[in-house]
Every structure is written in structure tokens, then in C-alpha cells.
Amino acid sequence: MSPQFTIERIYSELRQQIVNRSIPPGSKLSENLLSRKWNVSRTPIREVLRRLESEGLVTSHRYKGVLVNLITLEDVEQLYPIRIYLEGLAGKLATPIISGDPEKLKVLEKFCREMEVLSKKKDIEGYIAKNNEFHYYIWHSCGNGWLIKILENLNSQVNRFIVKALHVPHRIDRSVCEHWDICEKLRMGDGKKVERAVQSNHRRAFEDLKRELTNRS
């Protein structure tokens, strides 16, 4: 049988299940119920949960089980400022890699057109996919392996959170707006200026985000 390549994909697919809530935030994980599930024993699985519980997406109370953490506005609250400073220089540093590099703007740019056409078909969904492309992209542009990983692992926490049907619509069209706006800054190759309009893209998004909250409470 596959060895012990199963192992890796148990942590995988199991941790994209609790980030795009498939698994919902509080449900308890057993160690029992996980291993009858992959056919393994309860010694992998419980590495893949202690990795897990690592990465802060869930929390294990001893003799008790494992649970997925909780993400609340307050946790999103917290975040979203430390999102907001590293895409900054995330894309700053991006910014004379990209620029230097006519293949990955035009890739950034087909990123752009493809979410004109996604917001025009209100298809938000597909929209919010093509925009965290766009973002994933330019970070794994920056050059600097620390800051993808620590990114990733915010990125993971926030979206957690985020419900998608939440997006405004007039929220879409701006965002369209401030993405072509760092793909020209981009193209200029002023990295302070790529880390502002970043910077503002995230802040814009929170804050919409927050109001579009508070209202509907």
C-alpha cells in the first residue's frame, strides 16, 4: 500500500476542510474517527493534529480531544492589521521582480481582466478565488520564504472567517479598481508605492467588511 505518502495528505486535505469550513470552527476532532476514515491508526493522525494545533488552527485539552478554534471578528480584528503591513512589503519586494519581468505583469494583468469579467457576472465567488490568485501571486513574488509562509498562515486564519455571500457588490467594483491600480504601480517599479496601494487595497476590504457587519447585527 502507499506507505507513508498518506500521511501528508491526511494533513492536507484535513486542514483545507477546517480552513474553507467544511469542517466548522468548534467541531471536535477524534483521533478514533479520523483513523477508521483514512484507514491508518491513531498515531499519524494524531502528528497531523499536533501540527495542526501548531499552526494555531485548532487546540487540543488533554484526555478531552481536539477542537477547531473558534475565529471571531476580534481575531479577524487583530489580524487584518498584521495582513495589512507584511502584503505591504511583500509588495514592495515583489515590486522589481515583477517589474523586471514583462511575463509575470501580463500575468497580473490577466488576473485583472479576468476579475472585470467576474464582477460584471456578479459571480462573487469566482471572484473572490481570482482576487486571492492575484494576491498569492505577488507574494510568492517577494523572494523572501519566511514572509509567504507567515502570510499563507494569516491568509488561511482570515479566510476562515470571511463569509463569502458577505462581499458587497459596490465593494467589487472598487476592488477592480484598486487592483489595476497596483498592477500600474507595478509596472513603474516604485515599490513604496506598490506597498501604499496594497496596503490600502487590504484596508479598504476590512473596512467594508466591518461596517457590512456591524449593519446587518
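C-alpha atoms forming the largest set that superposes within 1.5 Å between two forms make up the rigid core. Residue numbers count along the first chain shown, from 1. Computed from a predicted structure; not experimentally measured. What changes on going to the form predicted on its own:
Superposed on the core, the two forms barely differ at residue 200: its CA moves less than 2 Å between the two forms. Here residue 118 does not count as shifted, since its C-alpha moves by less than 2 Å between the two forms after the core is aligned.
Core-superposed comparison between the two forms: the Cα of residue 73 travels 2 Å or more.
We have the form predicted in complex with the DNA; now please give the form predicted on its own.
The text that comes after this line covers the one chain and nothing more.
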């Protein structure tokens, strides 16, 4: 296995653990422990940590070592408006492609039905995974490669606090309805309405999350 392949594999796995909060915010990442976990020297681990720091997922402190960045109200207020705008744009661009393809619409409707089941079970982790599949499917139909790359990076940050948003009372039930609304607007083929529906979904999550973080601060 080449050194570069090893770095990419460790980076991908560690990044995913941070994004899905398997490694919680505030956790310390020990080079020694990570080296033993993946059975590699500390050199590739340092490269992986540098890449994660450049993405804003971790921070290297002189005396504390490398810590997973905390989720703050300031982060939410800075990142969510960007997400709201760009995901709305992706939805608008994807509309003619999805609305003209019954199979694509069926895929999104299947996601919504699965999200309904997960919401009734109060399976937050499962719901988040399906929610991501729903939105990723729309972006990847938008036809703009740069927009897709930007959204993928942005959402690796935002997904770290979606867990907290969905624990807001009744948020998950409202989320299901909002996703069905996006499907309906896509079926109508109206790009502006899809844009507004996608933005409304994220704006409501943003407002609920801000209230939750403010109440607990």
C-alpha cells in the first residue's frame, strides 16, 4: 500500500468520525494513539491532522495538542446562511433535470418515506444519514461541479451540528414535512419554488438550532 493511499484512507476515516460526531467536539487527538490504531508511523498522522486543521475541523494548540473544534453559535451564524443560499441555488439548477426524470423523483420520494419511518423511531443518526442522501442527490443533479465541491466541504462542517438541531422538540417531524414539500415542488418543475423550499428547510433548522444553542449557553 502506497504512503499516499494510506494517508487518504486515514484522512477519510478520521474525518468521517469527526463529522458524524463519533469523535465528539472538544476531543483530543493523540498522534501516538492514532499511529497505533492505524499501525503507521506518526508522519502520515501529522499530515492527516494538518489537512483536517486546514478544513477547520481541528485546531493544534501549543500545550493541549490537537483538539476537535467545538461547535459554537458563531459557527452556526456564519455557516448556515451560506448553506441556505448555495443549497437553494443547487435545487433550482437541479429542477429541470430531476422533474424531467420520473426515476429521479422516485428516488427522492423513497428517501422521504424512509425518513418518515426513521422519524417515528426517533432514530436521529439514521435520519441524518438519509437526510444527507436526499440533499446530496439533489446537488449531484445540479450539473455544476464547482458548486457540488463547495457544498460537500461546507456540509462536512454543518453536519456536525445537525444532530443538535434534530433533538429540538418536534424538529424532526417538521423536517419530514419540509422534505416532502421539496419533492412536490420538484415534481411541479418550478425552479424558484424548489429554491425557496430548500432554503426554507435549512432556514427553519437554523432558527431552531440557534434557539437551542442560545437557551443552553
